[in-house]
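One chain comes next, on its own, written out as structure tokens in the form predicted alone.
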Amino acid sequence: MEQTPATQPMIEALGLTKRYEDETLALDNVSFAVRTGQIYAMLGGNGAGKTTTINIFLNFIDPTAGEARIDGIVTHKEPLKAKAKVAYVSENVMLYPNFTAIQNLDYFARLGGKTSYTKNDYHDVLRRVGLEDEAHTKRLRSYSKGMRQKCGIAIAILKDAPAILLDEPTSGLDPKAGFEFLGLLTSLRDEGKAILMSTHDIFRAKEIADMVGIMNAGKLVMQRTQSSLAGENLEELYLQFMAGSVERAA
């Protein structure tokens, strides 16, 4: 049965599967939605398979099999398309050192086609993810990670797309810093922002996401509502799916 716009996932892969010419197998038919209003947080542990799912919905690579959509729209077909509904923020946020917060933002929503803010929208999105005025003009040379990462949300704030993707957005990130990060994620999806994020962080994940699923060795091994987890060690579960002692499900 066709899915109706109301229906369609904001944010879906069915069936990805990704070989490498050397015959690595990165992801076996791995197939999860996440839905307009929704946090979906992607664990598992290096070499997952979590990085090579965000990169085939960026279309940094093609999949050998399968289909990664946002708002429908097949990744490898209409890369263009795909990436106009689509705000990434990665683990190290690669932004220019030279130029100030306000500079950067300029840049990027410009060359995303926004071209009407004022320095007063960037100011307001910069406070908004939690950037003291007094930074707004200092070169990101001088920035922490997280200061950077919090200008990287603002850009992706800046591009108002409907589908935001994060790899690894809390990592190294100090716990007062993370619990900003993880509040602004509420405040997004709250704006019915579909967020899909890869993280190693067990504890966060459990805390904001309405879904979450477990990769090990490219396959989706685990995938569990926020709801279903109440009262479970997600932990144990998790070092239990990671030493393959438990059976595939989904």
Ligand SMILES: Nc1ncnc2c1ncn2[C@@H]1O[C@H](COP(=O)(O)OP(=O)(O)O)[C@@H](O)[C@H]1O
Contents of the next structure:
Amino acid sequence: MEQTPATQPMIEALGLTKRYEDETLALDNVSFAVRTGQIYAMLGGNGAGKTTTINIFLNFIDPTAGEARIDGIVTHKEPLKAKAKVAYVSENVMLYPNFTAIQNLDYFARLGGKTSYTKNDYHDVLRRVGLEDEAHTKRLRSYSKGMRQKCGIAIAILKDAPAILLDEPTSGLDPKAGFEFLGLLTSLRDEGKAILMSTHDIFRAKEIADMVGIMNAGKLVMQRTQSSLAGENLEELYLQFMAGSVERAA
Ligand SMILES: Nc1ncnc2c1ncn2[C@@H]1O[C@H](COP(=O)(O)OP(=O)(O)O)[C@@H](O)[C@H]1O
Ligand SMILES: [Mg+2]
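Starting from the form predicted alone shown above, please give the structure in the form predicted in complex with this ligand.
The next block holds the full complex; its first chain is the one shown before.
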């Protein structure tokens, strides 16, 4: 399967398999690809293997077999090179509650080796993600979950990585905050980012994702393009796959 660099996926899982120390088979031969300018939404119940997948891409854990690649770089073989190409927004964004938004941005930008950003750059990106000026100098401890997620995506934008990974970014957000957040992801996709997100939001996944995958018990049981899902009831499909009443998709 030779690929030229031009068509190489930005985010790629190849036969990804993870057996934890206690023998739990969390991932069983999972393969998928996310290209530049695409959003891939990964659906699946609790314990399906979504976080395990994302954690392998971030090299938080090693796969038992198979490879996770970022821009062709195998994450467990060249972790530092791979990490430089990926920005991560977690469900519970780890930000410093005693720092203001500006201070958090500055801290994480520097941690990522970006030392040329100015205060104005920080204000600009916070405005872009929808945080009003008066919030920029407030400590994060006073932020709502939606505001923290916006700050998290601002940090990801500053990293300016070609790949963005998000683990349930909209869980716990109210519908308006969730809507705004996904609008931001769409704009990043349109700027050429490759985005992999896990989510429980079936309806939004169908709306914004170029590709939708459904995980069940460590297996990718369905993968469909957005256009092939037009006119389909994704929720019904999802429930069928969860019930195991549909055979693995081709
Ligand atoms: N550190 C771990 N040790 C053992 N089993 C784990 C560990 N982390 C997750 N698992 C198990 O792996 C499976 C997949 O978990 P996870 O990737 O967190 O799923 P999801 O994010 O889809 O809810 C589950 O059965 C979970 O209990
Ligand atoms: Mg999870």
